[in-house]
Each structure stands twice: as structure tokens, then as C-alpha cells.
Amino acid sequence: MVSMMGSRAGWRRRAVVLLLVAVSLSAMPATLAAAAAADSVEAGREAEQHTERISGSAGDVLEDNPVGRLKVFIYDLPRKYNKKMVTKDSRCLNHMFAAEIFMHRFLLSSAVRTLNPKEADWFYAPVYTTCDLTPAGLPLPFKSPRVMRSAIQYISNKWPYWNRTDGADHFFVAPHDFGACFHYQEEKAIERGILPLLQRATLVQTFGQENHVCLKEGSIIIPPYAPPQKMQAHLIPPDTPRSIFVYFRGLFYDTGNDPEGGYYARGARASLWENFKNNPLFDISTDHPPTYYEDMQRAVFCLCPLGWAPWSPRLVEAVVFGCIPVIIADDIVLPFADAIPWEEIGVFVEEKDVPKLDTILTSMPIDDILRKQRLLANPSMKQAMLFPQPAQPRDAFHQILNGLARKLPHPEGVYLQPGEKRLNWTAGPVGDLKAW
């Protein structure tokens, strides 16, 4: 353990040993190989070649097939709510909020789709709330709730199904920073709260944090969009040495939106930089090199700290590239937590413990690291984090459907009595009530 080594050199030597165990040593530089314990060699070679499946419910849920377990009716909304937005600004297809677009495309040709609303278990309204972008490519926070509200008014006026339940058998994809609170800054998201008209609907969203006003009970937490084809194009041979101990690329400060510092990432990213910018075990920088994906495949640990929101595409990238995710976001609720064994594949570090990150990682038992790597090598684990085109078995699309299927049958209480209303159509901030 690091605490027993008593010196900075001690934990550096241990990190070298951990690196060697994590890779095929025959490919490592000779100087590093000589520094490792001889009994680490065989374990390292075995780790590269083996995968492991979680036994019991987690592994089984990952492999569920939703077809035949639910039927979804898709509202045919005017193009202004979805396709016209993409035509206007194609950046929507590539940013981390793009799950709302690809979920729509997937469902249009999915075997769970029904054209008969009377036999539907779920109703889906394809609204692209993150596709009206600023010149910098960020969703306009004042537009998103107006778009959603307008779409709900449209479906409630044209079809009878919303009014039967006030939306309790409907689901919406809300991949915004703070879900259906529709703002990228937490303070303003909390002030706005979830759009009142969505209080009874099921939200499929990237944001998840325990005991937070922007996460309602029953929501399905999904991974952010990361482009599968782009990642596939950057794959390197699986026996490539993992010669980087800790890797991170991204902002440490956001001076444009947080000029005084301390608010962005609740100070966790600033702490990373101040404590480890000169640490040789930490390859961290604001630079985003063209070898970013390749570098993640050469790393043992990939840092996944919160930013403005607790989630980011780094989590997806880490899992896909077999890099152990180090999750620094207190109380985060992770994607498909009933299917993916996050405690077993990742490392959780409280925000206050960031200054001790070197000790935490270099103190990890080698057997624990090897097991996390074997679990990450499981193809099902990677597939569940992706939105590929075309869709593939066990991918994120299917995990969403599995989540919806597990919520069936709807309880009798979702259906309203004739004339009964549960939602207040005039509730919410005045700005959100403006026409779109």
C-alpha cells in the first residue's frame, strides 16, 4: 500500500508495476519491464486475453431482448419539432445530445413500433429540444422548454391519448445537461425545475443525480451520444500496451461562464489541475490531440469528472476503450444502473478526495484492476453504451426499450377519470409559457 511505502518514489514504483500488470509485458519498454516484479508477468498476459461476465441479474439484464415485450406508438409531429431542425443545423447529429435524434430514427424502423395507438403500451413524441443551437453549438436554454411545451399542446389537441393519463404512458428523450430542467448551469436548472407538463411522463435523460430536483422518480438514465463510427475508426490493436497511468483531456476552468472560479465542476477539475499538473503519472491537459481516442486505449485509468453537469461523453469513451473510468461526481446516477455494474468496472472518488487521487489509484490491489479490465473487455458492456447506426442487439437503444418494458404494466392509477386533470398548464417560469 502507498501509505506503507513512505515516499513519492514508492508509489511511483507501484504505479509502474500496475502498468505492467495491465498490459502484455512483451510490448513494454525494457526499462519499465525490468522495474516490475517478475510474478506480475503471467497475470498481465492473461488479463489482456480474457473477458468476464457479471453473474446474476446485471449480466442477464444487459442481454434482455425487448422485442415482443412492448409496443410503441410514435406521434407524427410537424417537421418543425424534429427533422427541420436537423436540416437547419446538422451539428445536432454529432454533439453529445444527439441521442434524441437517433432514438427517433431507431424507433421508426423498430420491431416494437405499432401504427395502431389502441394497442400501444407507450407513446413517444419525437421532439428535438437540444437542436436549436447557439453559434458556439450549445442548445438555447430558453428555447428548449418552449419547444417541448408546444409539442405537448399539439399532441393533446390532436390525439386523445395524452389526455387519458396526462402523459403517464408517454416517454420523452431529454438529453440536456440537467434533463428536463433545460439549462446547462445547475443553479438556473434548479430554479426552473422540470417542465411541469412532464411531471407524469417518463423521462429518458442523460442527467442523473440523487435527490436532485432535475431527476424525477422513474426516469431512465442513458449514456450521452458518442459517435460509434468515429470511435471505431480509431481502434488500435488490443494488445497495445497501456503505458499511461492516468489520462484526461478537457477544461479545468471555464473562465467564460465562471470568471471567478470555484463554481464550474464544483472546483473538482481545478483541484485536479492544481494537484497533479506536474505529476508524471498523470497525463492531463486542456489540449485535445488528434490521438485522443488512441491515448485512451493506452491508459489504465481515465478520469471522468463532473463539468457543468455530472455526466460527459468521457464515460462512454472510457468503457468502449477499456480504460477504467474514475468517476468524480458526487451522487451521480449512472446510465442503465440496473444493467451495468458500475461499482465493479469503475472507481468512484468523492469530489473532496481529489487531492488524494494519486494515493487512491496507486493503492488499488492489482487483482481489482485486472478484474475491472476483464469486465470492461466484455463486448456487451461496450455495446450498451453506444447508439450505432444501424442499431445492433444489446445497444443503448435496446437498453432503453428494456427499461420501458420493465415498467409495464402501467398501474391502474395512471388513467384519469373523465374530466379529471392532474397537470397545471399555466405553471412554470413566465418565459417558458411564451409561444414557440
Contents of the next structure:
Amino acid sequence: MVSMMGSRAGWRRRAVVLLLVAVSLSAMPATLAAAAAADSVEAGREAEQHTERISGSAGDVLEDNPVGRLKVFIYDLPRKYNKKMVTKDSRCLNHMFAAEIFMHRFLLSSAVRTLNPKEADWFYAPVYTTCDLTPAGLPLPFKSPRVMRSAIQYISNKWPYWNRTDGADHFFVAPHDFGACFHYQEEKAIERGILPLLQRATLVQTFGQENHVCLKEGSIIIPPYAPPQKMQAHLIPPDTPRSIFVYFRGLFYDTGNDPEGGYYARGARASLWENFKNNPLFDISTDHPPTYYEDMQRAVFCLCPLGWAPWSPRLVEAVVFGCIPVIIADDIVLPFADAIPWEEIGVFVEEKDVPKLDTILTSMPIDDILRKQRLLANPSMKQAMLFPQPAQPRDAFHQILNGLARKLPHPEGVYLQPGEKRLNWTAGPVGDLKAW
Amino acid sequence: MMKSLLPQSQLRRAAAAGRSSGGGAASGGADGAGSDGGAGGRAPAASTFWFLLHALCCLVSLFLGFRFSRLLFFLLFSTSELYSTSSSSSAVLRATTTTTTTTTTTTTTTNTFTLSFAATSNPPPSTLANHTALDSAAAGTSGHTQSHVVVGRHGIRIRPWPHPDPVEVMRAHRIMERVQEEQRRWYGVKEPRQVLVVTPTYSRAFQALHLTGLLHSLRNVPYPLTWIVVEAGGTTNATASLLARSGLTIVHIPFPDRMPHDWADRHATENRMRLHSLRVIRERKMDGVIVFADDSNVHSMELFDEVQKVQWMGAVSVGILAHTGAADQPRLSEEDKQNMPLPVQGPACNSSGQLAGWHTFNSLPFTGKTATVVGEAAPVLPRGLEWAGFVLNSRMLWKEAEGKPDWVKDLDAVGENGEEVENPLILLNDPSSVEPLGNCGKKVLLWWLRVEARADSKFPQGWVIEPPLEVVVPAKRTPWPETTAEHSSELLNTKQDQEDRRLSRTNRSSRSRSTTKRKGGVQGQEN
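What I would like now is the form predicted together with its partner chain, since the data block earlier showed the form predicted on its own; can you produce it?
Okay, now the whole complex, with that chain kicking things off.
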């Protein structure tokens, strides 16, 4: 049309059109730049606010939504493996090992659940191995290997999916002291090792220590269960000034099981007591105060030393209450370590450095401390440590699913050739082979 | 320590068994036993040997403790395989550090000693890369690097001086200060507003007491503050000098009427004084939160933090302290005592946290026994709702202010016709829009008290003693310790008399008798 106008006029019109196009094009990067500027202002404002985004080694994955990224099939095990145990002793729902029960309940009604095993990426067998409690409420792990073995036998006989991969695309929740080693005493647990039948499966456990027998590669470490409602009920106004420097409540010597000392906590807790019992900056004692949660919210540092096992609900409590966790457990692997950069959030002190703990803590640069507090104030961080009922977005259940999703797609060696067998069904102590 | 017991046990054992044994170490004894056992090849000797060896082992473990003796025997009877798969002892095989702690108040000493194993080369404790109990149970998990964290007994590390270092304590306190500052910045008041404190006062005996207390409270308020003091009977130098010493920003307003001697009238006058100061605030367009601080009240610091949250008009809970501590308290019946409500005036909230009504002080138990005249020894009660329990946003008083709600009356319309201004609710058209502060009135943030002397009680002007007072009781004692009571009092009396005589001789002239006496008294003291 332009060309029909005659050469000179058409040229002018074309120039005008080109000019208009050029103007509009130049306007676009301007708007993009404005948008970018707005973004950076937004980010700047956020930095001025009191939280900071958390991104771990796997990237900024704390706020991912696992729905749509994986499918989980739940085996329908007989009641004796799960529900009957809870009915027998309902204390299982309140102790720190309750994650296995709540994970099962969450998955039953979750969007990632599929009823068609053919399209499932992961298979879950709900076996409650830490629900056999003593009268005092401590879980006895002596029958757990047999229970687990019996469950695996059941699912391998009833469904073909276990034998297809020898369990490599199955996951189990083992929240006991030393995970799937199923013993509370570390020496015995090491001696037993992880249950041989679980050699290829993925374990979701609370125990994590580097280069330890009871931590399999590819396991997902989760926080222990801490009752979210109870913690919510004890929140105090956030402008209550933090006036306790270091806070700890718990045992230093386990005189019942370790009368000579030196065994419990590898001597670290005893060392804490002996070095800092006279130090007014350290509010440490064996009391059980009713204001335990409130006191944590008034403290700057909360000690999380190892006990008989390196993990404890103290870490969860410290994170929820905004108190910087001081982790005294050599080689510990903390929950969701690929999603949460624990080095930036907590303070790690080696057990041999416990006598110098006051020097270490007081010589930390104040900017580090404030940054750690900002990271802890991030609500996603607190959510990721909790198991709320009903489940909420970004909570620990979702982090577990995220972890499972990050392991997808399954690597090559997962599917076995027909007739090929990797597991040794007769390995392990003789007592484990008895039927349950 | 333990090893010293061994020679005796071994010797005893050896002597009893009629065997030659080396002195010293258990190894000697054991070797002796072993060699002897090896020498005799007859069956009964062999069985006795094993029996005796068993007994020997029991005895050794009795003295050494099970673990140590187990360790020792393991050492002795094993060859080069120190790290065999016997699970019981593998865990203990590393250099350990032990500490000796004395549980009394004496210092704890740390002795670190390492057990070295003679069999293989002794790796120092720090590089225990290869020595781990994991070896024993490394069934399926082999091939990864060994951990240096070992199960078993560890030493309890205690440093030589386990006490706080003052430099570190200071650093810790600075850290906490900084953390609290950040907390205030994040969660505290974002933009602190000026606090305008309105105090009606008048010159009387207790004025200095009350104003000093209030002064100190206000000096501690961390927000910018202006103290508006309205004085009945005009401004006086005494009040002005007291206020000038405070270091606060003062607005000293005179009020023409004198303060009456009657509590009821006094309340009314105070109310008019407060209204007057509100008018001044409006004139000068002062901006901030108005707090009514009566001079005899006591305020907590949280009150000033809480009032920063007020939008237009807020109410706080006031603790009413009505007793004067007189000898005859109002005699309350048992029923009265039970029904006695809390002495609090403040907002009452419903379950959703909104203002539902008011708690007021129940003056029924006190009927007929209250003070009418200022300074009377009887309880002084508040009337209705006290002004002290309310806070205002000064913009509420301005003629034009942004966002000023329409349920606020214009200040001119209030108190014009000399009507009684009982409480600040009169400033509102709609009293239900008052905001309850202090956790919905649950927290009592200030206390209301009226303590006064009689209106005619004397007190030194400005609390400076001028002219000097008459001596009532001459001093009889010197400040110095006395040698003997009698002797020194004798001395003193003689000295006094001498001084008096000397003085009376020299100061005969114009000095008045009282002055001499005082000087004598003073000089007596100086001696």
C-alpha cells in the first residue's frame, strides 16, 4: 500500500512507520528495565525487612511444590503393621518418632498419591517400626527388623513391584535413633548395620552422620517430630528482647546408663557442664521448666548437642523459636541438607572445641549473627521443620516429597533383569529371620 | 594406681599356688601362669591350670575393672590382629584422654594420657583415620572413607580455667544489645511519635515528692517527649525550678484558679486544667500522643510503648490504690471482702477483642468513709473514669486533621458552659470507638494514687533550709569512736562546758542566744 503512494511520499511514510516501530521497540526495553528496577527495589525492600530467602545446594527449592512432580503408590498393608500398633498404644502419636505415622496419614490424602501402581514413581509401605513402646514410652527396636522383613515379604509376594527393582524405587520411613539399624545402642546398631533387605530402598530417617554405617547414601534426612500446636501455643510477642545469651535444658550425665561418664554424648555434654556451669552467659541446667519454649524465644543461641544419637527435637524447637542453633555433633547430617544451607543458619562447633565455646560464640561477627537471625525468621524455614496436621504447604511432608522428586528420574540400574536378584534374603542375624 | 595393687595380688596368688612368679606387672604373673601351664603337660595339671587361669582372670578383673582387664588380656593374648572382628573390644581400642575431676570446690585438673598399643605402630590420636569400630561391621558398606568419629568412651574435656572471661562477657553483652536493637527495629514501633504528657499540679508539701517521681519516669521514656505542666494558682518559682532541673522539654502553663481544699472540687479543677492544656495543645498544633499523667500516679515504661499504638483514642487499665494506710481501715464484712472486685479501671473486651464496656472501681465498700478534705486520713477514691486511663492522638483535637473521625466532638463545644468534664469520653460523640490497649486491658500499665498532706502543712520553700533551723536536740556524741563510755562522756561534758564558757565570753555582743547555742553545738561536734 505504501509503495503505491508514489516513491517520495511512500518513502516518507515508510520512514514514519519505521520510526514508530523503533520508538515502540525502544520503549519496550525501557519498560523491561523499569520492571527490573521494580524487581530490584522489591528485593532491596525485602532485604531491609527481617527475613532472607533460603537456598541450599540444590538451589532455591525450599518453596517448591511437589504436586505434579511425582506419584506415590501406597501399599495396603494389613492393620497389624500400622493401625493396630497405634490402637494398642496411642503414645506413638506424640513422641518424637511420630513422623512415620503422620507421613502415612498425609500421603493417604495427598495429591501425589496414585491408586494405579503402574504409573507410580515411588512406592511406600507404611510400616510403623517405632511403635512398640515400653511402659515408660521408649520404643523397643528388637522386633522392628522382623516386622520390616515380614512387611517386605508380604509386598513382594502380593505385588510384583518389589521384585521388579528389588526395592530400589520404594521408600520407608525409619525415624528411630539410628535409622534402619534398629537399635538404640550405637555399637550394636553399627554391628547390625542397615537391614539387608533395605539395601536398595530409599530411607527417610532422622539419623544422619557422615560415613556412618547407619546412613545410606541417598537417604533423606528429616527433622524429628515436634508437636506444632504445642509450640504455637507458647509463642510470645516477637519484640520481647532476647536477653539470654546461651540456653540449654537437658541432661549432661546419663547416670542411669553411663554411670562412669564419657560414653553419653561422647563426653561433650559433660564437658559443657563442667566448663560453663559457672558462666552467667550460659543458662544451662537439667531443669524441666514450664517456660521452656518461652525461654528459647528469649535466647540468642540454643545449644543442640548430641545425646545417645546426634539428632534431637531441639533443632526443630530452636528453628521455630528463632534461636540460633549451636550444633555440637561431629559429622552430623542435618535435615534436608540439600535444600537448607545449615552452615549459614546454625553454628557448628566440634566436640573437641566445646571448652572454647564461649570464645567461639562471643567472637562471632555481629553481622553473621544478625544474618542468621534473618534466615531463621523466614517462615518457610520454620514451616519446613514442622509436621502440622492437616498438612500445610512447604511443611516437612512436602520437603520429603521434594526430596523424593529430586531423585527422579530413577537411574539406569534400578530395574533389574528378569530373574536377576540383588538382595540376600538370608543375610543378617539369625533372630531377624524369624517370622513375625 | 590400679597397677600397684597387682603385684600383691599376683604374689599372693603365686604364693598360694606355689608357683614362681615375677613381681610387678600382671603380665608377669600371667606369663608365669602360662609358662607354668605349658611346662606341666599332665592332664590334671592342665585342668588345674585352666582353673587357676580362670581364677586369676577373675581376680584381675576384680581389681582392674572389667573393661580394662578385658583390654589387657586381649592385648596379651592377641597377636598382630589388634583390630579383629570381636565386637566387644573393638570399640574401645583407641587412645583415650581421661580427666580427673575432683568434685569439691578445688580446681579440676586434666590429665591426658594415651594408651599406646605395643603391637603395631602407634598412630597419634588425631589421625585416627583408619581406626574405627566401623571396620567390624562393615558388611555391605565398604569402600567409603572412614569416619573419625568413634563410638566408645571419650574423655571429658575441661579447660584449666573454666570461668568467664570479662572481655568475652562484655562482647556478649554488646552482641545482645545489638540483637535487641534489631528486634526493636523489626518488631517494635516503626515511627515513634512524640509523647505529650499533661500534668496538672499545684504547689504544696507533697508536690516535690510527686513531681520528682514523675520526672524520673519521664526521663526514662525512649521517645521524644514534651511535658505540659499546668499549675493551679499561676506558675511558681518552686515548680519552675523543679521542672528546669529535669532536662526535659517543658511547657509550663499557668492556670488562674487556686486549687481548692476539697477533693471533689479538686477533681473538678484538675479536669478543667486538663481541658485547658488540651486547648493549648490545639493552639500550638502539637503533634503526638497525649498521656494524662497525674503527678501522684506511677507509670510503667510499657505504658509509653503501648500508647504508641493508639490511632485516635485509646484506653488502658489503671490500678486504683485507694487506701491511705490509716489506722482504722474500713471494716469490711466477709461478704464485702469476697465481692471486692479488682481495683482496676479500664476497658473491658468481649471475646473477639473489641471494646464491650468499662471496668470501674467499686467504691461501695468505702461509702461514708472516704476523705472529703485534702490531707484527711481516709481513703481517696477516684470518681467514675479517671483521665489517667485514656490516651489521645493530638490530631484529634486539631481543627483540621487528615483522617479525623467524625465521632470526635470539636474541643470548643466541650466544657464551654462550665459543665462538668468528668472524663475524656465527653470529647467523643460515640464512646464505643475507643481502642483498648495493653492486651485488651489485661495489662495494668499505671497506678492511680492520691497521697497528700493537709493543705496548711508547712514545708521549706523549694526544699532548701533557709533561714537555718533552730536546734531541737543538741548533739551529744562525736563522730569518733569513744575509748570508754563514761570517761569520754565526762570529757565531752567538760569540753562542752569549756566551749560554752569560752564562747559566752567571746560572743557576748550582738549574736543571739540561739546562734551561740548552735555554734556551740556545731563546735562540740567538730571536737
